[in-house]
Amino acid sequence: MIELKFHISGGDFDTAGTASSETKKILKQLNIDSKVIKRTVVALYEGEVNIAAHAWKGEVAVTVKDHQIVALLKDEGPGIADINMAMLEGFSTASPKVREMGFGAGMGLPNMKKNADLLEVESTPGVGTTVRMSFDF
């Protein structure tokens, strides 16, 4: 069993990619099927990059194991009001700010779970989200 564990602040989008490009290469080095590798990495950066649009501060645990990633992402931060509303291709809460770094076109949450074998979303608002992925290989 691996673990890896990355801290992402809120607007630091310098660093958001890091836990993507850090499970990647460990999943090479497990020789992990490269469409689970690609599969994986996009929706973990999508995830990244909505704790850095979106919270004040937030944490992504990744574990492979059994065949399984698993890669649990929990923010502190305003949270998501309508989670069927976040899930709609297009649809987003970024601040103009956001929008004018490239980020912020609605694709974050539809493209983690277009990617993901299981995608799970909780959010309370004025409290923060947890989003949790699993990869099946």
Given for the second form:
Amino acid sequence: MIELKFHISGGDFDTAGTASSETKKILKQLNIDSKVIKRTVVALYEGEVNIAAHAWKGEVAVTVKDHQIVALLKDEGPGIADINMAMLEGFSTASPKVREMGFGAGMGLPNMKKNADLLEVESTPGVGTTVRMSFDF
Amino acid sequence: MKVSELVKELNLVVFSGEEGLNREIRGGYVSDLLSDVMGNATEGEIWITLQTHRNVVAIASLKELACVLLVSSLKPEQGTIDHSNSEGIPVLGTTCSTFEIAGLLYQKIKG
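What would the structure be for the form predicted in complex with the partner chain, given that what you showed me was the form predicted alone?
Entire complex below, previous chain first.
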């Protein structure tokens, strides 16, 4: 079993993508099916960007087990008021600055759902959000 | 078609990532929404966009796109250039608008 950990600071778009990029390298070294790697990095990148765009800070932990990759993204931040709304394609609460960068199109969580075999989102407004995704191979 | 061949044929500027000029272009994707590219672009495509920040290269690298093409004389930010050089993904430029360059590219790649 391999475990990777990353720290993400709110508002830091320069390092957003590091967890996905490092995870991709490790998964390739482990010879995991390229389709599974693709799904994992797309979903993980969206999760990283969500933390940078919305939260104050967050931690990403990726665990590679025998036949499954598990990604746990835990942030401290404003949380999600209505998770069902957040899951809808096109719904976004991103700031104008984030939208100008081409983020905040309301496709993040839907992309995560499409690419992960399992997606669980728990959030407490004013405290933070925890996202758990798994990918089977 | 290789990225280097396209650069010559369409007189494109190479800003960075020269190491990747041998990459093969298998198609194209036009979008300025990063999650759209993340969700829908395919490996080996040339990505036409007006976004110039470094996340563009992060996405191109994760999706294994052939290269990035900035339209309307836009220039990449320094962080984009640095990331492009370290990832070996070319960032190119053109004076053409998105509409014009997409039309020319379509003829070259699919025509």
